[in-house]
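Taking the form predicted alone, here's one chain by itself in structure tokens.
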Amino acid sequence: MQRLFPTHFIRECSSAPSVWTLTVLDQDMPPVKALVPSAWEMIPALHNYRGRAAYECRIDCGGNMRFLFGGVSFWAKVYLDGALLAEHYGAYTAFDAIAKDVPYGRHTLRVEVDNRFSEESTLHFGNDYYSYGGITRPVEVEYLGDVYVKQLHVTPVRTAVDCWAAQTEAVVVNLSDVPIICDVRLEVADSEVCVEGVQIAPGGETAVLQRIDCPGVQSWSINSPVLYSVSAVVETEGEPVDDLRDRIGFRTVEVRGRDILFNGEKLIVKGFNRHEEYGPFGCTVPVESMAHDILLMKEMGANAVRTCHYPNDPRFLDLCDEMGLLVWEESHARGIQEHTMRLPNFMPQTLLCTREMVNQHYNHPAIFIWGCLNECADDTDYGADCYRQTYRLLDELDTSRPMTAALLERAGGKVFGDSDVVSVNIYPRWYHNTPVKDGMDRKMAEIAAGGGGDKPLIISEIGAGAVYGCHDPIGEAKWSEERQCTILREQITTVLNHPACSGIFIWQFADVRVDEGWAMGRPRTHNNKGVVNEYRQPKMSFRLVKELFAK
């Protein structure tokens, strides 16, 4: 996955080429050349195609090589010189391709893409928000040894006040046909340990864990981002061959009755949700842009950005650990019903998406919490126990943060006694006329009722929409910008005034493309209701609501 700095000291590595060519395979069109990254939807003779075509690219190469795919959307094939090396299912996590013994030269990448909605892709489908095609986050190419570091987990331990530890976690691999022993140096903020005679079977896979003391090191906060490096290195008769290198914060996140602390203090959360996408670049966002919608969610007093409804470009948790935004990650869904979480691949895909999302992230302080099935059947028993696997997932894979999901608002939930946080979308003075305090009392009442009144509450999704431009301040008609500001006005205010909840989410930072199967309910084929538009232009409620988070 390409971040931003290095991971590797010792493993060559390179960025793949730039331009390939792609081939349409259902419409007749000339192959094109393509940018990778890129969605395929930004050419425009593609601006609304799904189904199927393939990148090509010449690549000079050989030895045991390792292709990284940050993200392809979402159905990929990947082939080296015709031999089929992998295949992966889903956008927003990364997977990889490993060919051994490539002889030295000039070879042919090819990449199968489908973006097609069909039973057997239970997570895409039409939706309120836009599925896009292609290769969409960026490729690395690895030169392997024998043996490689294919993870590196690092979970920060608090030992006394100010006093931390770390307690590592290194995946070491085994590519070869013999027996490897090899040493595993880890090193945590300047502290090292080194693990001698690390056995690992032919074409198999080591856990290597150690506890580290930190002495000196400062935590991690909003106002103080401080990171340290960390990095395991493999060593074979004394010399290194191998290594991986990501960065962490010491800090703490837990639950306390309806309390989440963090580093032991009282969180209450101020964010936006915010889609992956920006105006004529779709969903491969620069990383310019990516930066800037930080700027402009913390210009506004916001703390914390949740990444609705799928895994984000690890580059921008980079600057979320860098610029110190809180981070509620979630895995991939979005409004899934009973009959598609029947299907047989629902499950599946689900829980991969949920493991390779806590894997690959799991460094990133910013994150504070994990989440999934957004707005899915949570008001059926079936649909309950598919939460409560998903639950039991993250729960196994990552014990040092509390999970979630963000629940809808209709009645007749099952779950809110199952996640350690409860959250809700809600849309009071939107979709109904319902008082906020109205709707948010009668919620909670529901909640308690279900188990899941001694819990933190965050107010998940709350909003308003407005078309960029449209305004009437004598009648205050909907999609005016006027209207989204009295609506987020009473919103913001109960929801940040009420003593039982933790945290607001607003929906949302920026306007963003929806499915035209939701175009009759979506003004201009975009979810407008963004403080900001696609194109980052502030609305009037950019300046309500910094004024409305700084009380």
Contents of the next structure:
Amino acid sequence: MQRLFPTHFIRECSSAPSVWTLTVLDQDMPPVKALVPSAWEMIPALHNYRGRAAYECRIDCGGNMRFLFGGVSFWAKVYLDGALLAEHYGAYTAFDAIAKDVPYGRHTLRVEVDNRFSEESTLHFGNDYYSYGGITRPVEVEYLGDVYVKQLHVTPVRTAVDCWAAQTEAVVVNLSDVPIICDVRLEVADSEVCVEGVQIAPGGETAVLQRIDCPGVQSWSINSPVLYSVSAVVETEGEPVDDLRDRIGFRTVEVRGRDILFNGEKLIVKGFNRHEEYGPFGCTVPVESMAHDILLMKEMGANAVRTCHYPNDPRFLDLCDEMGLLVWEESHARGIQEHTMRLPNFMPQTLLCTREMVNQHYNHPAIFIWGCLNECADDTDYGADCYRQTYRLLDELDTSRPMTAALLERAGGKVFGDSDVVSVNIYPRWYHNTPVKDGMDRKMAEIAAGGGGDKPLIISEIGAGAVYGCHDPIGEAKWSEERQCTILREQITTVLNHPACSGIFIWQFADVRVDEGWAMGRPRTHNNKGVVNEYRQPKMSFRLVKELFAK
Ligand code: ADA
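One more: the block was the form predicted alone; return the form predicted together with alpha-D-galactopyranuronic acid.
The complete assembly is shown below, putting the previous chain first.
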């Protein structure tokens, strides 16, 4: 299942088989059985494999088929019985492959996956985290009729104190060769509206928009994360033929002056950066571990998580919705220099990932802000233009949430004035021995000079490294748990006491594997700035953060 609740009562669907045959194409080895979803790096012979591979499974099916891939890392080509159905780039968003009028019987589904780095891949390259290979998120097999609901977006609207409505938009697709007229029944939190006589051209799609009053609903908050069901059901000749279901929460997020207001109240973020990764399983994190991560972050008093540096598995977002943890979700990018931003694929790949992220995760109440382009070339005219294009797209796709980007600690930023919230990553006392207060003041002067002085400010990364189990209580050498605590204490205290600051995301929740190219500055080929290691064993800093976040 791609979600933690049923998304269809009417549409027939099932999970794809759990075990597929994996044939590695750029290394000499016989085909093996591989779990889907999983990263191929968990197969010992493929722990460092960067190349192409083909996954195959047999599926009994027929009619109009839709294969929904939660995530394939990171180039994918999907074939049914040898015919190409779809191609996709980017590990962290879902895509589908549709085959019409498939004869009933046994068919071969083949997915060719490629995780090689090249100039065509501008977002995945050797980085300070690992780009895995394989079908890494769940695959669903759906049986469609002629019409289906492709997308359902529901925006909560506060109409008065404690009064809510919902703006709904359902996109309905006609797969047939003839025009179709159907009814679309929209339901939000037990209030229902039926839009009759919706016309859809052959092979086309129609968006159905409707505002629905939602009397008596409670608002969603961190301490009371109340969720409501929403659905769009398509009916032809009075019979329901397809549906799409989701959940929402009623809450508002606004930027007013230098504050972020959540449900009208000033928000101070106490959060963690979290890569979606768990020890030997790489980027395919078991759902139990997702829930455990949330429990650990909440145990330390966190109210938010940042999905650095890409969109996350929607099941993690479902858990944040359920358990009351705010999410900064960001589209894929980390540390991209201007020469890469100038490659022909950069903007299309960035905008595609951003569009897919917002469209696919729009309804999650826990997401309070969208992010993009972590630490790219915001100090050059060309780079600044890329930021502005991405901000424009975010604005166009969602007016109900603010947007931001975590910018590098350096002078000369050109886009401080262009986002709703200004965010900066700073590492005083770790990469340079500046007192944290001085580092922050210097940064704030630069932000003000760059036109962002009147906006809310988030310290989107700050932290220090420690190798789990490395102790030096006397000398506090770098990489010892003691030194990490000393630095984090000054960093967290200074940021949270700074009157102009709307909060902090500690870098980072858990240690993560990095690309070999980073190994010399990263003991164990891991980024060791976690407060827990990659197996979630707590370092000394776990208790420290809990103490400081409680204040
Ligand atoms: C950056 C970056 C992170 C990580 C961090 C670090 O700010 O955004 O991905 O690389 O620095 O550990 O240095």
